[in-house]
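Take a look at this one chain, the form predicted alone, written out in structure tokens.
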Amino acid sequence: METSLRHQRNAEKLKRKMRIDKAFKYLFFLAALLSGSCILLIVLFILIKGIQPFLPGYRYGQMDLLQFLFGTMWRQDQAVYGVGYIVINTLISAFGALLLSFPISVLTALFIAKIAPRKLSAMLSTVVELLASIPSVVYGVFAAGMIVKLVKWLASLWGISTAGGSSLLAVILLLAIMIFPTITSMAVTAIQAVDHELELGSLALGATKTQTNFKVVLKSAKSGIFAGAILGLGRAFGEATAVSMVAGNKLFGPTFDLFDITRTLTSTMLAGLKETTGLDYDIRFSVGIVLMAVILVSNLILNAVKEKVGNHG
């Protein structure tokens, strides 16, 4: 009697586990529906926004679209509006500030993951997450007082003018600020995940602590590392109110020249965004589709890259 009622209340809780378990199922579900719906409602809006000036009967005059994807000039004041270079512009920036954070990041993560003191190591993963909470404009300011300055005196020393300092080198200085701690803080997570019987293992076979480092335990935490790099580069494409204070917004190019101002396109978006009206805020919304467009091809490639370095070695 006794078993029976024992097996009756299991029953009756193992029901219970399973009810709750479907009611957080369904929950979960309901919130992942909830963001994705919040996703594809925000990019219908830019791309029916950001198509209209391309489309015949466009009330302010259809604009021409292989000239704006592939002009050299944008100038709102004579209604010539070119992405073509601000498109090259943003890849050399936000490329240019990868590769001068990518090699600084992963050797800071290194060193708070397997070579400072434990101490030292929770101090400088506190900084590291607090740069990453640092707001954008916060950035931006920095830059405005600092970057510029040091730009300006660099250019002086090789004869060259600069506007105040403002200049393609500027935003690179800036972006890779900002993507040093998205980079660390992964490449740190990558590095601890890597499992210490490889280590042992290493130094059992006479490699020095340097060697293990450098070729186990970065080797094995290469895919983890990468991913913080795709990270770090979205954020780079994305960042608009910083860039905005350092690039000077030219009106042509591309610019190759790293003392020259320069123009993205998210500062493009947002320059003027609120004084202005008709074809030329439209045409914003034109270039939030061309933006979403260089960000997942950028992804969709360097998630390829990522598949081959995490499959190989």
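Only the largest set of C-alpha atoms that superpose within 1.5 Å between the two forms is called the rigid core. All values reported here derive from a predicted model rather than from experimental measurement. Residue numbers count along the first chain shown, from 1. What changes on going to the form predicted together with its partner chain:
- When the rigid core is held fixed, the Cα atom of residue 38 travels less than 2 angstroms between the two forms.
- With a cut-off of 2 Å and the rigid core superposed, residue 276 has a Cα displacement that reaches or exceeds the cut-off between the two forms.
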Given for the second form:
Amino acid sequence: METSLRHQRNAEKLKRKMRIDKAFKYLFFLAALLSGSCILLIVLFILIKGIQPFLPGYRYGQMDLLQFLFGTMWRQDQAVYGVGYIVINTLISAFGALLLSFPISVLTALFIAKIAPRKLSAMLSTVVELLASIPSVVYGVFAAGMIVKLVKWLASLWGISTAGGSSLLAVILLLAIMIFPTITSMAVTAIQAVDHELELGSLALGATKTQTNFKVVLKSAKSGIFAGAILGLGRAFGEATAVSMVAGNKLFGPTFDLFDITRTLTSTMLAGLKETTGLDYDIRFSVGIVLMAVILVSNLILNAVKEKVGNHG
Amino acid sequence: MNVTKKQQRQRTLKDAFLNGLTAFSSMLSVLVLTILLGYVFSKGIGLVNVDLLRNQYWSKSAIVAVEEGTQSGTFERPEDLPKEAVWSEKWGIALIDAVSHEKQALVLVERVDENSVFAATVDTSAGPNQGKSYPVVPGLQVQKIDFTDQQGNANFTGMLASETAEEMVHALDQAVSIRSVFIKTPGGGIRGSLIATLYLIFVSLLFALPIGVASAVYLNEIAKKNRFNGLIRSGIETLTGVPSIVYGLMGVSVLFPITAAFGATTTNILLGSLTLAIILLPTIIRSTEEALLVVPQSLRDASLSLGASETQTIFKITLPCAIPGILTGVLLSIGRIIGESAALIYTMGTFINDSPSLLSQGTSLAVHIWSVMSGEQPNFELACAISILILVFVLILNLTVKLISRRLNKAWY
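Please supply the coordinates for the form predicted together with its partner chain, as a counterpart to the form predicted alone shown previously.
First the chain shown before, then all remaining chains and molecules of the complex.
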């Protein structure tokens, strides 16, 4: 009987195997490199294209950067492009939605994770998942059909007339509904991750179950809940189609009146998109840069705040 | 310190209030979902039928002429004809009143006898089909019928004179010969968008799936923990936070030259697919990685110790074990493709195309909704009908994902 199979080794075959291994490793690496560099491509190309209108020698006449950044009027027909008030409008609508949605989301998350009986909690989680999976156009149709009517009715209670219900308030309500599942599911995860010992300690000290939930559990989950809020805010900033359906297209601003029409960065980018050349098209890339900058800056600030309030309090 | 009864009661009340508040908030979400579904379904369900899926969006008009010399006859009313249809014994055609989704009165052809003059008409409208046979078939919309009456005068009847089916048949019975018919194909369907959506799903997955799975394999199986690989990972994670409209901008600026190399002159479905492929990458990579993570290391070790090469181990051991996870990624991706709108508005245009091809403009179902909603007269009924289709589809996908992940959790090994 043979005791060794060593002589059966085929050096040639082995070498080929190694070569194939190496080739595939490179292939996998290339795929990962491609996926990882997409974000760089996105930022780079949009920067290049968006900056062009402000450089000398631009085909359709150089734009004034300061006027663009701080302008309070956006008229495509007159080639007046000022994005300043639109940034303010975007911030108002996104933070308004967060303000409305955040408490409801956190309370719902607490109910799902700690208070509700098991079956009810499973049902509510499904509801939240369903809300998260509804595409934004469908929310848009809903907003243009129902939320707008609600706003109109509210306005008539105060005796104010609206532009068919399209208004800042409609945008805020719509965005609040859309970011609700994001914040809620993050908050549920954070609450469920809270150390059970902490709760037991609180209960042992004589606090009621509810006191424990509100004062211990929520406080310990603070960091995760905050992360959810940041994520939700990002979604509110970037939401385009649904918002465009109810924002109206205010030509100047900023809009502080809840019942007045407004204009956000994303609705500006979608409004009247027809030609694929010309200043009116290129300027949308500049608006895109502003949008990315707004998201980035607000994320940085909120993350800094999160670090501060974080898990020390 | 002792707690008094009164304090205790206050505490209980306060707790009940707070608990009630959380329950109330949760009910709000249920309420919103119910109202949303109720609105979409009540408004759109009337339009959801096979015709919606089969019909083209734009109705086409044509004037078809009756061949010279053919005359009337006596046709028996078919027994299975619905009661509402009006039958013309002289010409062998049945007309019926209908209402379009824009709430306009229509007269539709319900039945044509095979020996009727209407079954042998010829297209006379200018175009490549001029002179070819174009019989009047059931389902077509009759705008106007020109005929010669008993006095030898040219006359016409039809919807252009806002006549009903009954009045038209009555007028036809007075006619001596029919000259031509102005017909319109039914519109308002979503066939083109449905096809375009299928294109999008297949083509974008064709690109995203191999690249995504390969990236996940690299990150999970091959990559060493170093700074560079960390950068790749965070690059992919950042992609999830990019708003979809920014992807649209990226598509037209970065990817358009690629499709132009294939001969595209406008924004097109291929461009939309490529853009979607990038949007899908993080989803596919994450779900594949999650599946790879739970494949036990011992399986890999066993394969390697038996003499399989690393490539063989990856393709024959690790990836097959991760198939449920990859499938989850694919299903989630399909959901994303169906719901995506902003990026596609930039990369595919908003023109509803009844016969889409890879290099032509077209709309997915979601963009179709945007297209009918952003006009002067938003068409809520059609938008809601398409929404119902999208919602049902997304719901099925989500349920399947849940089932698969339950399977994944009790894995076979």
